[in-house]
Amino acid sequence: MRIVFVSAEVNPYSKVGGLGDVAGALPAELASLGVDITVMTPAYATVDHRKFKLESSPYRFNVNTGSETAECGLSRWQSPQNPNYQIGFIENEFYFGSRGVYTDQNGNYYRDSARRFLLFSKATLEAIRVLNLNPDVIHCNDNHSALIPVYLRAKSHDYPDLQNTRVLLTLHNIGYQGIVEMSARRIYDLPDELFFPAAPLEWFGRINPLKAGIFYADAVSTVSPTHAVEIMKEDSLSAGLKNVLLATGNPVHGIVNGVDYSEWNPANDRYITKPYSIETLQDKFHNKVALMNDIGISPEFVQKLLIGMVSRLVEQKGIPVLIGALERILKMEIAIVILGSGEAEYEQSLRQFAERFPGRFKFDAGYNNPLAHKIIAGSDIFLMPSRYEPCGITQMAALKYGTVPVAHKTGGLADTITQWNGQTGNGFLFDNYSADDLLNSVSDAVVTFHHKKTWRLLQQNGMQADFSWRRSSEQYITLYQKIINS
C-alpha cells in the first residue's frame, strides 16, 4: 500500500499544533506497520537542512497559480531506520523558505494565504508525478490540501496518472475552512462553473477550499468518533458545513489520534523533577512540589489540590466558561496554573486573576514545552473546558501522568475520558457547556482528592489506558483498504 500524507506542518520541522504532532508521529506508525509512505510539507524557514540531514533533489518545477508562474524544489528526508518512509520538502523560497507556517514573527497571518497553500498543493501533485509515487490513496489534511482533490476531479486531463488514486480528507478541525473573497478567484485556474452560487468552491459570495475539498474527495474523516457524528449533526460544530457533509452521502470516519508516548511518559520525560511511573506513582508528588517552587505558587498549597491547564487561549478552548467560573473556583482553596497564548482580552482577564491571587493563581503567556510537561506531571487535575474538541492530546497525555482530567463532553474528549463512578472511569465530564457546570465538575473533582486511596485509584485507570498511536494507525489502514476497494 503507497500513501501520500500531505500536511502544512510537521513535527519536529514545523510543528505549529495538533496537526503537526499527528504528522509527526502517525506516518512514521504507518511506516512501521508495512505502509510505503512519502509526508509532503513546505520547507519553511524553520526547516534546517543540515541540521535534520535533508538531501537536496535535482528536481525543478514550475506552478501557476493563475498569472503567476512559481518555480518549485524539492528536498528529501529518508528515514535510516524504514526504507518505507520518507518526507518531500516543497522548496519556494519566497512563499516558504523566508517564511513561518501560517504567520509572521508577530502572530500576524500571512495576507497571500490561499495563493501559498494553493502552490503547496499543485506542486505536491508535480512531485508526486516527478517521483514517480503512484500512490494508493492522497492523505489531505485540513484546508491547506483540500484542493488537491478538487484539481486530481476537476481538472483530470492534468493529472492522467492519478485518476486511480484515491483521497481521503481528515478534518482536524473544520473551523478553519481557508475562506477568501471572490476576487481571488482568479488565482486558482479552474472551470468558471466552480466558483457559481452553491457550487463546490462558493460559499456565501466567497471562496470555500474546505468545503470544495469535502466535495471532492473519496472520503472524509476527523480526529474521533463523536466528533465525527457531532459535524453532521450541529451547524455550531460543523462550522457550517453540516449540510456539505450530508450532500456527499457517505458517513465521516472518526478515528481517535494517537499520543507519542516517546514524548509524553513520567517514566523518561526529560523535563521533570522525578520521573515516575504506576509503581512509583508517589514520585508524582516530588514533581508537584518543584512545579510550586518553580512557578511561585505557596507551600500552603501543597496538600491541597493543584489544577493545570495548557491551551491555546481561544474561544473554542473554553476560555469565557474557564474566566466565568474562576472566581468561584478560587474560593475552593485550591491554586491553578495555567500556561497559554491567544486573544489579547482572555490574557488580560486571567494576569487580572494573577494579580488578584497572588500565590495560588499563576499565568505564563505563550509557549513553553519544558514547563508544559512540568504542568503536566505535577498537577493533580488537568482542566480542559474546551466548546468542541476534535480530538485533544493533552487530556490523553495527562491521563499517562496520573493528572487526572476535569474536560466538557465533546468529541475527543468524550472519546478519551470516561466519568469517574467511585470505581471505574478515569476523570470527570460536564455535559452542558457552562461555568456552572465546570463549577460542578471541580467540585467533584476536589471532593475525591481527598480521600487518597481512592484518588490514587482513580489516577491509576487513567495511566493504564493505552492512546498509543498504533492502535490509530491500524484504524487508518483499515480505512485507505476500504477507500482502496470502493
Given for the second form:
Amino acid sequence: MRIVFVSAEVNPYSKVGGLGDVAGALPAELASLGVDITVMTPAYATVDHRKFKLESSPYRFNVNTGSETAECGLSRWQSPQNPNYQIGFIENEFYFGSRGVYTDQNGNYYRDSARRFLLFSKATLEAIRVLNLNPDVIHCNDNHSALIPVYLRAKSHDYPDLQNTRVLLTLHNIGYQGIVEMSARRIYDLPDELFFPAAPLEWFGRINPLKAGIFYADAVSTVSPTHAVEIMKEDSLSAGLKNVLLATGNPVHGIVNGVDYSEWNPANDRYITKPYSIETLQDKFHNKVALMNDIGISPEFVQKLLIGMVSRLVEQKGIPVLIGALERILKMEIAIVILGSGEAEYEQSLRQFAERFPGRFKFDAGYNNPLAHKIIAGSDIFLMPSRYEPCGITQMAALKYGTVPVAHKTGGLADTITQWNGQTGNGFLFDNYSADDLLNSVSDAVVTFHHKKTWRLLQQNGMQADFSWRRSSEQYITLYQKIINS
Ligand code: ADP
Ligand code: GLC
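With the form predicted alone in hand, show me what the form predicted in complex with adenosine-5'-diphosphate (ADP) looks like.
All chains and molecules follow, beginning with the one already shown.
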C-alpha cells in the first residue's frame, strides 16, 4: 500500500501543535507496519538541512498560482531504518525558506497564507509526479492541503496519472478553514463556476478551501469518534460545516490519535529532574518540587495540589471559561502553572492573575517544549477546559505521567479520559462548558488529592492506559483499504 501523507507541520522539523505531533509519529508507525509512505511538507526556515541530514534532490518544477509562477525544489529525508519511509520537503525560498509555519515572529498570520498553501498543495502534486510515487491514497490534513482533491477532480485532465488515486481528508481542526476573500479567486486557476454561490469553493460570498476539500475528497475523517459524531450533529462544533459534511452522504470516520511514547514517557524523559514509572511513582514528587522551585512557586504549596496547563491560548481551548473560574479556583488551597501562547487579550488576563497572586500562580507566555515536559511531569492535575477538542494529545501524555486530567467532556477528551468513580476512571470530566462546572471538577480533584491511597489508584489507572500509535495506525490502514476498494 502506497500512501502520500500531506501536512503543513511535522515534528521535529516544524511542529506548532498536535498536527505536527501526528505527522511526526503516525507515518513512522504506518511504515513499521509495512506501509510505503512519503510525507510531504514545506521546507520552512526551521528545516535545517545539515541538522536533519536532508539530501537535496535535482528536481525543480514550476507551480502556477494564478498571476504568478513559483519555482520549487525538493529535498528529502530518508529513514535509515526503513526504505519505505521518506519525507519530501517542498522548497521555495520566498514562501517557505525564509518564514515560519503559519505566523511571523509577532504571531501574525502571513497575509499571503492562501497563496502559500495553494502553492504547497499544487507543488505536492508535482512532487508526486516527479518522484513517480503513484500513491494508492493521498492523505490530506486540514485546510492547508484540502485543495489537493479539488485539483485532482476539477482539473482531472492535468493529473491523468492520479485518476485512480483516492484522497482521504482528515480534519484535525475544523475551526480553521483557510477562508479568504472572493477577490483572491484568480490565484486558484480553477473554473469560474466553482466559485458561484453554493458551489464547492463558495462560502457566504468568500472562498473556503476546507469546504471544497470535503466536497471532493473520497473520504473524510477526524481524530476521535466522539468528535466525528459532534461535527455531524452540531453546527457550533463543526464551525458551520455540518451540512457540508452531511451532504457528502458519507459518515465522517473517527480515529483517535496516539501519543508518541518515545517522547512522552516519564521513565526516560530527558527534560525532567527525576525519571519515574508506575513502580516508582513516589519519585514524581521530586519533579513537582523541582518545577515549583524553577518557576518560583512558594514552597508552602508543596503539599498542596498543583494545577498544570500547556495550551495554545485561543477560545477553542476554553480560556474564557478558565479565566471566568480562576478567581474562585484561587480561593482553594492550590497553586497553578500555565504555559501557553496565543491571543494577546488572554495573555494579558493571565499576566494580571500572575501579578495578583505571586508565589502561587505562574504564567509563561512562551512556546517551550522542555518546560511543557516539566509541567506535565511535575503537576498533580492537568487542566483542559476546551470548548471543543477534536482529539488532544497533551491529556494522553499527562495520563502516562500520573498527572490526572480535569477536562470538559468533549471530542477526544471524552474518548480518552474516563470519569473517576472511586475505583475506576482516570480523570475528572465536566459535562457543561461553564466556569461553574469546571470549578466543581477541580474541587472534586482537590478533595480526592488529599486521600493519598485513592489518589495513587487514580494515577495508576491513567498510567496503565495505552494510547500508543499502533492501534490508531491499524485503524488508518483499514480505512485506506476501504477507500482503495470503494
Ligand atoms: P492543538 O493541536 O489543538 O494545539 P494538541 O493537544 O493536539 O492540541 O497538541 C498540542 C501540542 O503542542 C502538544 O504536543 C503540546 O505539548 C504542544 N504545545 C502546546 N502549547 C505549547 C507551548 N506553549 N509550549 C510547548 N509545547 C506546546
Ligand atoms: C488539532 C486539534 C487537536 C488534535 C490535533 C491533532 O490541532 O485541536 O485536538 O489533537 O489537531 O490531531
